[in-house]
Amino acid sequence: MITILSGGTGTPKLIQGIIRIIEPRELSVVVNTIENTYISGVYVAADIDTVMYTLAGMVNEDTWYGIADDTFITHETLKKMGFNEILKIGDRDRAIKIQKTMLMEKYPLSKVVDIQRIKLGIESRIIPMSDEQTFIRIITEEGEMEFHEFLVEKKAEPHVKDVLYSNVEPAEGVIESIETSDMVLIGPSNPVTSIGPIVSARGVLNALKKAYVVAVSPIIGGKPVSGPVGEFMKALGYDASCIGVAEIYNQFLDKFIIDVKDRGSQKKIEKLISDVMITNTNMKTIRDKVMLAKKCFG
């Protein structure tokens, strides 16, 4: 069994090569909920979906959130009405946040997620890192800001100077899913925004403490893959680098990835993890996700 804590954007890749090594149904996801919110009286899970369509085989590649080939009909007349979302949510992603809605008022997340993966064909297991209503924010140079006013509306230009969110209890099967695992990973997710938060939520960090843990950096070059990665980590007091990641995970790694890139930077990181993996993790292509993968467990 293998339990993967993941984000929306990274880590969603690698479980497409994951997936292709090993049986889908020994597969266990743990995903951030931080950032969930309500747009347009409809409850968003963005990072859940995204691992949800992407187990299913309906991720939108391009954009990494949302399906593939939706249409956009109903944000189309929303904006002709004078209304302006502040996430473009096509019609077929809509009907499954409005089902997620409608049903989380009588189910927890957790529960409203498996009925969903159930109906969408995943064997795998997908556990939302929290049942409780999460809250993230966003301290900057221009005021704090919520987490997609920040990213979507703002594009992630004004410079940060603190994140904050709660901790949280975490979901039923999180701490046992990690506790009987063979193998926990960590993605190549924001280790601020999407990882973080799911270590903090109580009894995680023991838990991680426990297992046998491998992680992905998702910094490459000394640059992030995507997103404002570095200038979360910037804001916390860590160096936007593969040596930043590092000592972010110290606590609980016992193997960490790094590109050939940041090949220099091996003997800095071996002081911090004794097992350092050096290879391609730039997933251009389902070869490159699946050569990831199999380093992963080598």
The other form holds:
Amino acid sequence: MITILSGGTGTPKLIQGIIRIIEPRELSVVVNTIENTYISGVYVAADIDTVMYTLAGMVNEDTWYGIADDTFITHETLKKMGFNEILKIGDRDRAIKIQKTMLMEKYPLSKVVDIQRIKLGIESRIIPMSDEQTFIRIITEEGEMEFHEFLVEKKAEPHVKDVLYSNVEPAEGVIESIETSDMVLIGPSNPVTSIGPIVSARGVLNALKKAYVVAVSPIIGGKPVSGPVGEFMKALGYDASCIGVAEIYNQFLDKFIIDVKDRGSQKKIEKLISDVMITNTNMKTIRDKVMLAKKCFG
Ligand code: GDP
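Alternate state requested, the form predicted in complex with guanosine-5'-diphosphate (GDP) (shown: the form predicted alone):
All chains and molecules follow, beginning with the one already shown.
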């Protein structure tokens, strides 16, 4: 049994490799929910949907958001009617989000996600990090903003001064899943806005300290592969490098996998984490993903 902690871009790529080497039912994925919010009248759980679509083999791999080959008739119609959506939500993706919104009138998010993943034929468990309503605020030089406002509307350009988010109660199954796993795997995800919120949910840090935890660096050759991870890390006082990531995870990490391009950082990281593995972590092809998944176990 293994548990993966996931955001919505880097770790889903690794999940594609993991499910080719272990039985999907042996896998639980605890997913970040800190950015969840209502957009255009529907509940948007972006990271959960990306993980769900990845496990169902239907994710849009160009954007790591939404469903492959989706249509955008509703989005375009709204535009013609003078309403510009902050997120470009596809039609099939929107249907899943509408169902989520309706089910959430009756059930907590974790139950809703379970209903949807079973309907999509997914055998792995998908556990939202929390059933609570969360908040995240990005404090920038242009003022405070919502996560999607910063990322999509402002294209992550304003200089970040701080990142604030709620410390939540974990959903049922989060702690149990960590405690009963042979390995907890933290894929290459944003340590500040994807993994940070999961680790800060009540009881998670303690559970991680007792578990065998392996993480893959989301930074390659001193640069993020995608997204504003460097900005967020610098805002919290960390170096935007795999050394900075090691400092963030240091309290609970047993093994850290860094890229061949960061070989020069190995000695410094070994002062924090004894087991450092160096390999190619850039997942462009399914072969890369399977290779990296195997290294996580090796
Ligand atoms: P978000 O929810 O979209 O922020 O997605 P995540 O938190 O899951 O992941 C974003 C992080 O994954 C970024 O810091 C990227 O640098 C990293 N990432 C994306 N693809 C790869 C990859 O192929 N290899 C590695 N090592 N990191 C990656």
